[in-house]
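Just one chain follows, in the form predicted alone, and it is written as structure tokens.
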Amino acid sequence: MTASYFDVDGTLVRTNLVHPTVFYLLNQRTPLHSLGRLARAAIQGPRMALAEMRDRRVFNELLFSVYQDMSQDRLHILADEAFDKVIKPALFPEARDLVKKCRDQGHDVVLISGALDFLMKLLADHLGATHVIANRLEIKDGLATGRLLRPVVAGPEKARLIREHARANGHDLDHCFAYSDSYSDVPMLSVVGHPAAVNPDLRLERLAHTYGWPVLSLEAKGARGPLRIGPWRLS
């Protein structure tokens, strides 16, 4: 059987790790709560900055870090609620359709993300997708620790996970697919037979241009609205 991987942020949603994060933050067990683990959080946010600058594995760490003792149940609890207010808004008019197309041609469709896995698993879900790639919380005694257990799905690690995913599951790589908006996934994208940039930047665009890569665009049908969360507007 042939697989499809899909990046999410940006790729099948116009949300990124960010959004659901400020989500849990805004709806801790009181609005005192709330507002501690925020400030915490800005003061993280020049490192988290350079950090995504220079190696996304480092800023997923930094910023999940701010989930640091939140209990496993409130995780959950509140993981339908974010996904129907934060995920399921931002995602891209045409992107249930073209995991559809790759689900109806037979493919194993497979979200790498570096997303939480239990809101990967909800969007997946709701896409139709069969499997998820995604980073998971370290949980002791019912609490978050703040660290990620390993592998941390981030940039090159992506590429090496689809290789093991595609081991384990008897895909030929030179036969799967992948998808992209982003050019820190050119490894990920390289790995596979048909890579296809979606929604790409511009560094991308020119890449897949220069190798003649499929560049698509899923929110051409989309009115794009601004993205709220709460009383805040994030785009």
Given for the second form:
Amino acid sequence: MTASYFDVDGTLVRTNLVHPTVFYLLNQRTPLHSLGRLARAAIQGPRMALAEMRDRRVFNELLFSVYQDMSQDRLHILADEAFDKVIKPALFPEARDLVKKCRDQGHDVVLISGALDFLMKLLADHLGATHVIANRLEIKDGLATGRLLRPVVAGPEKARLIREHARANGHDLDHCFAYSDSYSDVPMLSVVGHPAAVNPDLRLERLAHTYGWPVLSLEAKGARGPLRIGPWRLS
Amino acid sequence: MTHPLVVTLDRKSAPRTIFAGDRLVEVDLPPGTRVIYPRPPLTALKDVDAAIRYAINHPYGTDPLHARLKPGMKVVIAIDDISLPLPPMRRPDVRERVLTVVLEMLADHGVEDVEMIIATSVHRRMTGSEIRHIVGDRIFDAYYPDRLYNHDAEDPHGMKEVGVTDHGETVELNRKAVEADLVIYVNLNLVPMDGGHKSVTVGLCGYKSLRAHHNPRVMRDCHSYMDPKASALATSVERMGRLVNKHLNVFTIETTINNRMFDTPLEFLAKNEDDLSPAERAGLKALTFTLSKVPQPARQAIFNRVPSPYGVTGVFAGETEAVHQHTLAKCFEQYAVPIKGQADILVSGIPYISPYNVHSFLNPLLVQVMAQGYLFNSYRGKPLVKKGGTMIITHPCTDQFDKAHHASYIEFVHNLLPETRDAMELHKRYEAKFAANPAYVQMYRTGHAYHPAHPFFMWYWGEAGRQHLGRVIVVGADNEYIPKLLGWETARTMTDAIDMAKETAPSSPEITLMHYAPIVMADVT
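One more: the block was the form predicted alone; return the form predicted together with the partner chain.
Okay, now the whole complex, with that chain kicking things off.
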């Protein structure tokens, strides 16, 4: 049996890690709480931007620190709504067909993402994926500490997690597939026999062309709609 | 007496100029070599629109189109894709002219539910501008993309099974066509293997149906692809097509074109080098020199930017098989040159274009298709070269692929061919899994890539040639490993290649050069 490993943000959905986070920040107990959290996140903005360029793992840790002191209940209660309003509408039109095609081939479909695990599980259920490897918030006394549990799913760590998953499930990596949109996922793409660049950034597209990796689009054969978080239109 | 298009070289003959991809090369061939030239273009119809109207009003084997129309009926019009003709035709393409007449007639009879499908089968999706080139601005603007679109053989809800033939061949077609009240097929027939039942049965099908005949067993049994009566492929497609026509209401419109592939000032490419005027000789020299100096994209542009000024030679409409007989007759009239006796050594230049690289590069797998597939099969009767003979081709065999169109070809050539060149083995061990590769299938569906089954079909396309030929020698390859992967030998010059070929040929071997392009077929007795 073989497996298909899918990065999520930018690959299967148009959103990135920031979009659901903003949704959570906007949906605090009171508007004042929301404003406070957004302001704290905004202060972190330049550091996050710098980290995004240098080290995806540090970026993830900074981003998820804004969840500090959010209750586990709130995180889970809002998850369905965050999924329905932010992630689901941003799914690329062909994503479900591609996952189905993989399942039809008997592949395990594994979502491997820096996003939060409870949101990724909802996405996995929606798409028919079989496994999720995602980031987990540390919870103490029912509250998020703002830290991520180890291992942090990002960059080269994804490659190690894929190797580990394949070993544990008896998959031959030479026969496995991996899909990502980002140059930062080259390590994860490089460990499988069948890597593919999906809606790739420029650097990944260049690399994919050099190595003859398939470059594919999950856009429908038409236009894309605007990206929204609840009532807010982002693009 | 030999045919005027068959020229025997003597010591005074000028060197022959033949294609080597998108370059031209001068080759010296031994005295006594036969050179077969294409027929000059047949006279084109003077009033094509009148011929179209006449054909659909006086069809073969069925009622006129207008008599088959009812207000409110659902009509699907399927259209041949950009792989026909080669190179693309100067606007207006004959398909635009046929569609204009047909759409007017449908409107006049109250038929409004009309969809047009580009019958790509597992070829790549055509781009908007390519579709516009074929159907014209007016039709494109009115119908694209909602009612004029590419066939998608991998659309999970877009295909429907029609039935299974008594030979166990599954016929599955585009659902829209299966559920339509009337299917009108608008064909452009370039060579005898096009058209007939192949139009609907292959053009609108998917992998499930194709594998019934696009396999090494059937391909080995084709003698040749260009002679439908001797082609196991055509026989299988015919069986499936008859089943289709039992279930679907099909009205076929076929068109034939002449051999006017090159416009002024490139017309001299189709002529005997000894008959060129001084101006033409200078033009040929200048073109050969220019192509040898300019970079590849410029060479591609020189040939691709100029559509061909083909003339329409026939329009036939009605019941599929009755129509196709007339189409075939016209095709053979244009291409077939009578040849007496087979050759021991067949020489051929490989041009820059094949049906599968319109607007992209002729990659190594397609070079193989051209050599052992199309050019080897350009015969009727006996193969032009004897069993176990040698084929010498001129091509650089550059290890270059179009990443968007031919992504799956790269893996096929570089990962599978090093494992085995045996078509049966490739078919059994790799084809089904490769054809279902989700990434490549996605590229076919939403990008402009050929279906992942296609590189296998391309390898099988060369199977009859591989089984028949003793050796293939490439002159002018820019690398050694691609010819080796394809199972070919290399030579630096044509003289070296002829010497190598003579080692395994009888003494005083018969050497024949097929002078492509334009298209020429040998009627060998």
